[in-house]
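In the block that follows, a single chain appears as structure tokens, in the form predicted on its own.
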Amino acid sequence: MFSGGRLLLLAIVIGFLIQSPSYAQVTSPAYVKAIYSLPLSLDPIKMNDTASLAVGNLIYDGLLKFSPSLKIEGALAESWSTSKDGKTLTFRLKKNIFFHNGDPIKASDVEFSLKRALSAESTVRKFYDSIKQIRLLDESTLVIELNFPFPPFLSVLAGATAKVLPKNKISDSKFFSSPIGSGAFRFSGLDSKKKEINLVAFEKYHAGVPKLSQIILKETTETEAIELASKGEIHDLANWPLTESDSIFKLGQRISSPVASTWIIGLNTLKAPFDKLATRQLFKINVPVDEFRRSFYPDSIKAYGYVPNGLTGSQIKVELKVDGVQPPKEKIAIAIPRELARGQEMKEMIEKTMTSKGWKVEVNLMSWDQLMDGYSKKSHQAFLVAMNMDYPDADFLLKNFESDNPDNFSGLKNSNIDLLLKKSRATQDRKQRETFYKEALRLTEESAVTVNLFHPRANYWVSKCVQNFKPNILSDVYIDYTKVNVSPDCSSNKVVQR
């Protein structure tokens, strides 16, 4: 549901449905996907929440992409190679690739876009700081030189923020109110009253025209989304954290998959009383993690650490010693998303349990944009979020704790963690990197800036009309909707037509 490793709030220029004059109006039934929030940004270098990334992955393409099994494949890139020392990567673009406005995509567009990701305005620049320089050999060939051999870099380029924008169009101040990309679906409009984004199939998409002619992404709460799905007005609830016992699955398909994500309660070291290590450690121990998981997401996977299972450091165990430490007298506020169907129950359970252990805890249900605003401003004492991953490497989640990362949600400053991450990125030796990761994760667990609740198991609901829906372990952001279609003989489909 939520952002992964990088969450933020950015106001975007919005308006009513804007129809591109370059293409005919789509009249076939729309595929409707429920999302918990409209995008907080349509600028890839400022995307830090799952809703923005989900929309962005439909509108934009990058050099590379992930397959459902996390294999790295070419998107705009036809081929690529890496030098023996791992520091020079050469990409050759596909032929006949176009932006949504019909302009051909050139290597200079790629260069421009990656340099934007490294700019001061980028909130994701930490993922690209291994880049030393970018050179054009010609308008079809691009060379990226790295400061050090960084094995996960190809995964970074396959991620949801490494998107290519048209160099000659982005200077328009209104560009992101009607963005131009090269993805499978082009932006048709945003209706702020209906809380919907309208996308239509890109007829010149390099991988072939998508089977869906139109996608509508509709903002709802979880309860509203399930109700609409039960009425046949929604095709897809993949953006919502459902459990296998939800009754809606009696009316549709349940497609289950593990997800490379960790639900946490993040603690802000810049806010008292969490500026004290002993208080954070006691709080981490006292939160009813097992009860929370069993009560609300019983089919999820127990979290033994911050990193999802299967990745290096996923089961780092640290024994916290809190003998003699007492809960502080101050009230602690925990922000959780109001859009969660069982948010009120979560509030009551957490408050009751923590009160019984001597804490003064108040759980505040707030809208996602309010929660994200406080997250980006680091004004929350504590907050419940899901940390999803843009690429399957522990480095992605560990970046959250680097002292100079503006998206360090905890405010933690630990020079030892900084040094370990710097060393890990400068070595090609896999075992040595794993050693650095494990020590950095041990220090993170010891710092007690995350209460690790669980690793989710996605239970994706889609209508019985939907075909070829394949989950991706990196969350619904990376689901390939170019292959998805709706059965033509599905006469019971009630989804509103546009």
Given for the second form:
Amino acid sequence: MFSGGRLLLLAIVIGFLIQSPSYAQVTSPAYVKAIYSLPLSLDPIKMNDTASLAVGNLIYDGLLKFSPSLKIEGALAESWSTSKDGKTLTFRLKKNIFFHNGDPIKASDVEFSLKRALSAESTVRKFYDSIKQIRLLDESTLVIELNFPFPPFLSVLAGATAKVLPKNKISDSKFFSSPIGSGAFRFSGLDSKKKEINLVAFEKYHAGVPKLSQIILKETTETEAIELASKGEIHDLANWPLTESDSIFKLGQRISSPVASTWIIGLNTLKAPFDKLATRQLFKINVPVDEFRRSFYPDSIKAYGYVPNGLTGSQIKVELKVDGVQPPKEKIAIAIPRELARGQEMKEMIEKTMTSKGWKVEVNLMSWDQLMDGYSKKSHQAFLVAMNMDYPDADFLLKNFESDNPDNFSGLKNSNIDLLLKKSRATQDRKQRETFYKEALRLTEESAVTVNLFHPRANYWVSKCVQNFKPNILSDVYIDYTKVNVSPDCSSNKVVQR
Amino acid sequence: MKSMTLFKHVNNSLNPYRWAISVLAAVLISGLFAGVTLESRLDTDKKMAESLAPYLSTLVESSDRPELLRVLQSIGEATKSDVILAQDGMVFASSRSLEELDRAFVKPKTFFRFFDIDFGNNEIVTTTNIKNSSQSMGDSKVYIISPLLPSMKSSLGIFLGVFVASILISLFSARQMRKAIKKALRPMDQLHAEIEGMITDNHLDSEPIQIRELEEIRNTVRSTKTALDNAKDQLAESKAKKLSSDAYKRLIHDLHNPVSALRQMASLAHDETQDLETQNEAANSISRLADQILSQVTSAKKNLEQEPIALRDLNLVDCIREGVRQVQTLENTKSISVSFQDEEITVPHDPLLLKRAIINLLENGIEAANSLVRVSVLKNDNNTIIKVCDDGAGMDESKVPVYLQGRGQSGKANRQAFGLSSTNHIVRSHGGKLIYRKSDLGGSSFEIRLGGI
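Based on the form predicted on its own presented above, generate the structure block for the form predicted together with its partner chain.
All chains and molecules follow, beginning with the one already shown.
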């Protein structure tokens, strides 16, 4: 004879057995996002490519963050204020904020992380060089004093490099092999063989537990990514600016928005024949920009200048005139990422057109890390890259042409540009800054260090199962994945079975 | 046609206009209020955009989309609308969706324009132009797209509220108007009571009527009544004279034969040429003829005493009923059946005299009848006929004129039969005729014919 207690136990066991299949179904599946490259670095102060920034933005949090329409919102900071002269910023941290290892986040961690961004090892030092001093008022309040009232500084702090790391863990030499952040997703592992990074939802995330329990960032080429997406093995192709006519959109959702980006062919003034202004200008005139845009990215926005549409300086239009200059006899190599879906067609089109205009151009398709390596070492004569913005201000792009900036890909040295940028950072007057920006951009355009191909219109492909995917007009790096989820009743998605 | 009171008539005549005007006024007033509310609400949106125009213009010229997005988002939240800034037909900033940025702006289809506001199927669009100071840039436009139903909700609420209030005010006003009409018609009632009093000679304490026209009517009616009474008196007097004259003439005419016979009998009684028997018979006749003459003179005297004073339009039925009642009070062994064509038969007559005539006929009928006397009244286009029949033995028709002249002898009582003569005289004095027929009941039937004859 069973006792009452045993009967109850039996009922629970039977109930569990009945419930177990549906329990398995409600477990949220891994969300697979394809990326064109694994991060070149997981150290925020060394991130200079979109792949690294995109991953970093998921793992790390900063004081501030961007909303989809670029409104600046508090991330770790609960509130902040700026002094009248614009040179003193005071931040108060949220309560109950933790790193992924469970340690509470203190103002000293923020101080340490920002000072690190100013250190010699930082490749993004230029973003933070306005900082004069950082002071701690208490465990959750810090003051940042600036050398000059740099108006875009709040945007810098909302950017993907201004991340907060645990002060007492960073000394570990293997820290970035398994980084600890405070972002919505915790680093779980890197599978070098599969070329995948595994992230899991951070249960103690200050803004609530993300809806996705797991994100897999998978490195692949655009062509392969599209193929995998069509097989239902990938949720998200947001890392590629697809064209709206792409057939993959028949199988998923197309979420479109402009992004603050410019596709350029960068010209290296340190490499002949681009050391000559007239040659650069003629090259810039001869590149079939419109044909390129119409052939490969027809829904993108025509680029009149270096700054993307919708940002101060985008109205600058400079008509270059070159008389009596002939294309040089030496061969010019243009580096293009191999990961681009129609890279070969691009190569053929550019070579053919430029040859017809008397240029000896060779387009080299190379892997992304190879291309970035040459970019860093300034070894390419010319290269095709997308200049994404870390904060929505012309200052970000103009920095690339500052004489003392190690990231000045063109090697351009123009003291007038340097002076104008210095002046613009020192003024709070919007119109005044606009004037400085316009003049600096005019000088940049005249220097012909970039062939501005187009401003892309991002056509994000996501699976039909994906919900609450909101684009960000700055870049795909800033897409907020904390609210994205996969429909639990979506049976058409194979990746659920992964 | 069914008659109605003047108040009801006026009220009914005013009703359609009153309701139509009330509803129309309610619709117009509430429409106006709703329109003004909606216009004001949308104008506020537009004013907000206009007041921000210089700032928006600066942001457009600076191409500062992030700031513009923040501003439009803020306007959108404040106005609960979608706010879109388009430059050269392309969406530059939008509070609605980031996806439409840098794409051609597609304005919602609108089907109605009210001032600067376009109404679509599901939305209202207000457009504000933003002038850019930079000549190289085209002008920009801010479109505020508000959802139609929520925007209209407050206006519809105000419309309904004002409509109901207007209808309630109209109802109250209608009620007051009814009271006012009633009050305004009081002088008419006073006039009516005054005239009624004049007709029935039931004079009330007369107060002047406030309405001059009505007071004049009353005075006119009063003076007409006085003139009419005087004329009637004069007419009665002349008629009485004529009747007296006629009566004398009839008496003279009626006396002619008996007096001639008396002279002849007197002559025969003294004519010695005649035999004695003839002389004796003639002498005897002298006495009888003298009695007859005396009887006629007496009857004539009585009739002359009963001249009608005044003929009035009164209900004949009342007069007959009263006569029947008086006769039945005295004699209830024989039944009197009464039938009237109508309960209201208005004929000009002197009720006292005519009642006397009817009583005479009824008394004769009762006297002659075996068991039943029937009184009936008929009215045709010209005449009114009062018929008194009995089921007795009836009269010798050749003797009827004798009775009508007052020379007849009562059949049952040993006395002169003046009743028929008197009745005949009264009927004649009313301008009518007394006709004898054989009754369908078997006895006599006397018809009093009044009117055109």
